[in-house]
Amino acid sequence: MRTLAKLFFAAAAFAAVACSSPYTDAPIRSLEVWPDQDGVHINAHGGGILYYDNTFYWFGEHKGERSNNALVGVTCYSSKDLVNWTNEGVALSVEEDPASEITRGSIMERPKVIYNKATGKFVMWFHLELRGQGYNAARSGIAISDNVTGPYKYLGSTRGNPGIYPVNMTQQEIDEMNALNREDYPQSWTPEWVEAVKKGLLFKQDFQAGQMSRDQTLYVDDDGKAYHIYSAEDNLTLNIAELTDDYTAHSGRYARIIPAGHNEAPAIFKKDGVYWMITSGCTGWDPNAARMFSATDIFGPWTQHPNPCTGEDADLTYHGQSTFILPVPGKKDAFIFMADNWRPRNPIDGRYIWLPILFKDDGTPYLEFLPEWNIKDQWK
């Protein structure tokens, strides 16, 4: 009888979690308008969602009509199906002190949002540039807030692990990156360049000053350990950086992953103690094809598989690209893709393409484009 009761208990519970999924079938259009509570067109491009006390908040850049920069903040949207969406405001304001790093005009990109359990904190991480200083300074700024939709009160900024070395260099590795001198490469692009950025050619230069950081996402693991995952050496190579137990800055344990692969725009899941992450070739604002990896291990190896865009536009992912993976809460193995459409013209109108990852008989992931689709019947 006691086993009979535990399982009537046991269906009742899923039954009542499944009466009272939040999802609807109001469906999601990739590269149309989407509306907030007001009518408006939402602007949280580059952006990554938090799921907090049962909603989802979308923290993203702020565009303006004419210009990709800073001149207003990262904005918040919060929403409990993630098809209807209420604008909170800005989470974290441009400031107007010039001497401040975030003035208005500076470039804040790509903005992501974790919880600190342990703290209490909401702990934002962003791609920063200084203003009138173009992509030069490549930095990380960081900035908390007692409340998920903010105000967050900027803490500053930083370069990936200064005269840090990374866990997965050996120390031939090491021996033989200091050998190279940059004056022996003066043409790049050709193979003995290439070679030479494999080796560490760009990172040797970043070492005291501490790495480029520029397309940026973050990653809390099954254990609460969170991880800074980010494009440095000019964009040619990835590091995955463990941060410190409050999130707010790095550990000094990560890794140098992909070298000279050219990647950005990481976005990142874990399914079936698998790490995928997915990442685009650097063009600029035009699109191009996705990449594809996975490790067992989030400090790697990492193994790339081919593009996991099918159909049309594969080659174009869609003209998007890639943002932030979502896991969708109540729903097993489900994860929503995140990718920007840019609009670099009037970066305003840019759009959104969020799409749901399929997955193969061998459990590789991979997209279909679906300009209409809803969470509720995608994942019964």
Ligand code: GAL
Second form
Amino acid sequence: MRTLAKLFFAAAAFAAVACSSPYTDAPIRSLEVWPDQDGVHINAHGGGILYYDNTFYWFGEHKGERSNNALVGVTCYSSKDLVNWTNEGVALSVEEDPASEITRGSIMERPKVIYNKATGKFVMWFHLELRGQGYNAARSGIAISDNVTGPYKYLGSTRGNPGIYPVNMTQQEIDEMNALNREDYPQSWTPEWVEAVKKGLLFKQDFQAGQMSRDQTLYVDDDGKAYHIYSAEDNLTLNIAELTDDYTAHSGRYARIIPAGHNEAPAIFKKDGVYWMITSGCTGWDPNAARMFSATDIFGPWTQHPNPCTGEDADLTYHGQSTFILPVPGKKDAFIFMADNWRPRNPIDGRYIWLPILFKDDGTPYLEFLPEWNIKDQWK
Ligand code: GAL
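Next up, the form predicted in complex with this ligand, please; the one we just looked at was the form predicted alone.
After this comes the whole thing, all chains and molecules, with the earlier chain placed first.
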């Protein structure tokens, strides 16, 4: 009898755990239209996902039919299972005031939101370009909210760590950089120019004003420290910058990584103490081959690996560009690679590519294009 009772309770406990998993066999179909609860294609491009209070919140760029500029702002969608999404509206709205940095017609790209446990605030960083200035401003916008879905309050914008040298430059390297002169390199992309960029030719020119900050993501490490990763130096070099404890500013500690590597669209995850970063090359809205790097210290050194994509269209990242890597809560070693299939002639029709990150026997991540897969069967 006692054994029967034990069996019964074990079965009940197993059923409770099984039922508590939010994931189903509902398919994730990359490159298709993804309807929200009203049947409207999700409008959250260049996005990222925050898992908070057993719910996924997807923040992304609202896109219109003709323009890639911000006409609405940053949108938010919520989901329990990563397949059924509810439109939560505009999290950070563009402003009507033409003097505002986030006035309608500015560019607000690749928003990411993280939660600060100490302050209880949700903090958003995004790539900001000022209206009418193309991609020249190269700034980061910051906004906060007490509620995950918003409304977010715009705090202002910054460039990367003005007047501060990176932690991974020695005094000798700083001296060598300061000896470089732009006039000595009149032509871009010569081997000498690339070598000088590696040493900080472009870094030097933005040192006082702060480093450019375009494609970007945020990462919160296991110890609660958060990092802002962005394309600096005219997209030639990535910076990884630690944030202050409240996550609303750069702390002053940062590294210049993969100098002259020409990387955009950074997305990062950590597994077994190793940071893995997937990026793209720089060809605007057109897809190119992804790149992958790893490091055991977030400030580097970072080691390059071959393109993680395999199979057909691997050299075009399956027609996408990385935006975020989501660790799947409740599943071991489960990460979803998220990318955008941009459609610049009709940006609102941009599609999403979500794929499980697969691992080789030696632990190296790789990707395969699965036109249809589901979380329940992918990770038992
Ligand atoms: C891409 C970048 C996008 C957007 C676009 C504009 O390279 O990843 O976020 O900035 O360029 O052309």
